[in-house]
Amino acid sequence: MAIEASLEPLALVGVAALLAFFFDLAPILARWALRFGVLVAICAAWVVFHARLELGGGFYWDSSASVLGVYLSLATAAVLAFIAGHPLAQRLPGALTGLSLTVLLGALCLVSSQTLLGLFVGLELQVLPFFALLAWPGSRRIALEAAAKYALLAGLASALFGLGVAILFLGNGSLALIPPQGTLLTGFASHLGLLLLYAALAFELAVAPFHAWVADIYEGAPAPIVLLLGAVAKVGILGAWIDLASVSEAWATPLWVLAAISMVIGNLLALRSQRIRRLMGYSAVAHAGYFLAALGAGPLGIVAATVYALAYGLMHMASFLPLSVLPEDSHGIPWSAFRRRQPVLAGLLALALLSLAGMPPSLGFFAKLGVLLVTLHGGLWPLAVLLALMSALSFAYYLPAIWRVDRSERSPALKQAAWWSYLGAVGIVVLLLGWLGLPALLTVL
């Protein structure tokens, strides 16, 4: 049976995810499970690259979906390569690989789906594995609390999303994002359905005021899983936002309001945070606001939002990959021990924090500059001014995190693996030179 080209990346990752669970049946296979996952994720990036502009089966690999799809695949490969040397992978590596590939499968569905049903299936595929991953065997007791809170939020988001899809179908008679009869929004029922979809995605992205427990999840969950959550799953959700915003341009006002609230609340809460994990959780709320500000600026904002999603995924990975080396109960960053025993990862973490703040000429600076320019071009002067002020405020908590001395952990036991320094070196090169690729990326988009 021939598979349509647009479905080939999804079929590859789906079959590989199922096979990975069987690796735990034999110890000799279990040792190769994560390497198998890395190879599959790299192959998926190659298949997505060749599927560009392919349409069929309810999925369309347009330019935005292709760029995000290649990133998601390579990010999953990098995360699995890192986890292979982490103590977390000592238990059930086959299941860990299978669940991680399932997250990738859901994210690929979210960025490429052209139907509401595809978005719902992608959301479920991406969310359900984290119920187990956030409380993986060997994690702290607090990880169970983080997993329970995530499950409650994800369950609520799934219910809202399913209800929204049902109401949209009631209003349009179609599950297509662009129904043959006309636009997505044709009446009251359609607007109500879209409102529920926005609320569901706001819970998944931790947009204020839907950000409850995000800091608790970031603090309690194992750091390598938070790495996967931010670098892959959240970027998949950003792709779903881009899909919906592309077909509902008249709904820009709610995006501006959510962007403004999220930028203010996220930055103020991060400013009060003394623990690095909680700070990163609240800063994710602020970055969701920057992304929505771009998305609400019209067609040009779609391009800026895609670039920002890519940049945020890279910056999150560059920050949580070094943080995963620290003991799980760390409150701060033991810079002296970090510089002495993991100098490359310490450099990567410092550069990632500066990039998240928007320090020029980092990747984060150019991503925020792109959002600022499209909001000005769209005539959204108040939102542009607020974005600039909140971005400046973020230096007040990112910079102290770099030079603050953690007196409670002078000599922590850092986790070690031989190839982590190579991953860190690649991350430094990407963050330093990634903005040079922005002109080529804008040409593709």
Given for the second form:
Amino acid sequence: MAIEASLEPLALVGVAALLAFFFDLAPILARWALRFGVLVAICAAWVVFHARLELGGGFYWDSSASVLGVYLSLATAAVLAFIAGHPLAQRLPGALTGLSLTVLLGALCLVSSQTLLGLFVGLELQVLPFFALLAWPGSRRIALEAAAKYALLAGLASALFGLGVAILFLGNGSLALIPPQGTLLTGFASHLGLLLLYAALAFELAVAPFHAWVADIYEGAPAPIVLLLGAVAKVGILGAWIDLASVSEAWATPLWVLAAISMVIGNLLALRSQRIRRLMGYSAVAHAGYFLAALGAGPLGIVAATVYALAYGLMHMASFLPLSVLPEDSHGIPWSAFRRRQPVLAGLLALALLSLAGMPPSLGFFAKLGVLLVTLHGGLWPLAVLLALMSALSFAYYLPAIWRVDRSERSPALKQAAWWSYLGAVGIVVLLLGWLGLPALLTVL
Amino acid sequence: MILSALVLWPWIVALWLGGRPQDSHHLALPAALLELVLALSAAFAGGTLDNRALYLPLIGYLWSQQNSNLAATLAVTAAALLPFALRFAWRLEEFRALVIAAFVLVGALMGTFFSQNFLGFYLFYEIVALSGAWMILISGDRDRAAALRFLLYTVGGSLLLLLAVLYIYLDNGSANGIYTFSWTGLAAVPRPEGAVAPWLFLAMLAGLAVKLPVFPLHSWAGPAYGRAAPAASMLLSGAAVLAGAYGLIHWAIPLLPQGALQFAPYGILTGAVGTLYAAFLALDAPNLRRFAAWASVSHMNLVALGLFALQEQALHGALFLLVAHALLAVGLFGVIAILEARGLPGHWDGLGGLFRQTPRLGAWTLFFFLTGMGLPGLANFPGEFLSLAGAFRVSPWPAAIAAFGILLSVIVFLRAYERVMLGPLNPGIPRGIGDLSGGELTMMWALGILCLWLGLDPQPVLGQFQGLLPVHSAVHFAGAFHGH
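Next up, the form predicted together with its partner chain. The previous block was the form predicted alone.
Complete assembly follows, chain above in first position.
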């Protein structure tokens, strides 16, 4: 049976995900499960790279889809490589790998799909595994609560999304998202449908009025799973936003209204939060706002938004990789112990926080620079001023997170694995020098 | 090559010391002196030493540097401050961390002076802010709130500056099709003009004036200069301000000449009010450090007055005052450092009558206080005189207010001197308190000779600023120049 080239990455990841579940059958195999996952994810990156500009079967690997697809595959590989040394992976490693690969499959669907149905399937594929992952055996009781909350809200979002797809179909009789055909905006039903889709994606991304779940889940769930959630699943959702926004350009206004609300509320809530994981959760709300600000700025905004999605995924990974090494119940960051025992990862965390704040010359600054440029170019200067002021405000919580001395300052038991330092070193290089690659990326886009 | 070395050498030293902190006492002073030699050779080499690297499409060469008389003069000033600051911090327990932060700061400052690409300038400008905040954080009272306030002011302002320049970049690019951040590209044809120009100028001002710090953006300065170690305050109030002033002259005014002209009357007024207001704050200061902090802010507002007059004489005066004030900052905060090294924290209640115990220190303190008052023949006088005289030609009333501020500062300095040095010996002061040691005396002499040289023979330094306005803006201001 021949498979269309545009489906090859999805087929590879899907088959591998199914296979991975069988690794739990024998203990000898189980030890190799995560390595298998890493290998598959790297292969997926390779296949996505070669599927560039392939169209067919409802999927189109256009430039932004293939850039994000390569990133998603490599990010999954890095996350799985990291989890392999984490205590969380001791129970059911095969299932863990299978579920993670399913998340990757969903994310790849989301970034490349050219039909609304494909988006819906992708959304479900990456949401469902998290019901199990967020309360993975071996994590705390509070993780169960987080998983339940996520299940409830993600279920609601999926339902909204499904309803939106149905109403859109009712409105214009087409599920296509390819720009020439997919002018989504004909008639009231289409507008209502699109509104529902935006609401559903806003829930998934935790954009401001729909953000209530994010801090609890960031705090309760095991850190490696939050790492996967932000670095893979969320970037997939960002890809879906990009797909939708590129066919509904006339709908820019709600995007930047959402962006403004999200920036303000996310930053203010983060400023008030004392615990590091809650802070990261609320700051993610603010970053969703920066992303939407780019997206609301017209055709050039799509490029800036893609770059921002990429940078956000990298920064999230760089902050939660080190946080996963700390004990699950730590409120602050025990810097002195951390610096002594895992100096590279501690450096990565500090750099990631600075980069999230937008400190030049880190990657985060150049991502924000792109957003500022396209918002000004689109004439949205109030939004650009708001973005500048909010980024300045964000220093008021990111920097104290670096400076704050953990009062308890007991010497916590950090999780250790030999190769984590190498991952951390790669992360430092990427965050510090990643912007040198942006020109090359822009020529691809 | 020299210009790149000026930036990279301090950073390399900082990296080295980060790995081997035990070397800091051996390495710091020679490294700082080498930096000074490099800066001097850049000044004497003159011309345009240009080197480029890191080409990015749509941005240009990110690492591209250009020499100019103004940049070289300010670079020499900043480099000259470094060894003094290090020497005054010698015995502090936080010396190692302070040295690293100071070298990063000075390297980034050199980058701001010579950058030919605006994004390059901005990157260095932000590194100055970050290392400055780091210095406040690790030295002196280790005041987190002061460091954060400093950083929020500077970062918030400089993001607005970035926005304004992005607007100009887009506007230029859409007009002539060349999207670039290089100075020549941006300033070649100054646009945009019209209603948006004053707003853009205000946004640039928000980023640049906050570093100076000009009146209403000054309120970070008291806590920052007042709570950090004196050596850190020297670098912040003497060297970091240079970046803000340089940005105004080299970027803001040439990029938006119309906006600058429209803002000038208000700028002169804010400078004048700031001079007076900061002098009042200094009069009311609770301790010696705050006094030095507000006195320094008062001088910087006078610099702003001179810059915004957009008049040759005033501009020369303002720039000269910047250089002179760097020396004065070392003098004032040096006295504080010496007092602190003898266990005197600087509250007025704990001081008084010191002259009897330590006559040499008393004499040198008087010397620096007289410099601060602007006594003719000492470093500050030519700068204060020229900026006031120039500003008076442009708009007399604000200049009169500023002159009143200078008069007030005479009272302020004399009163502070009286509180510290004169009167009966404060019983709280420990008996056998020592006078200046040999090393301290050497530094005082070096500083004193520099102050006298600037005061008695200002022409070599003033000559460096010759032709600055015409080069930057003769075309742009054509005819609109006032007060000539």
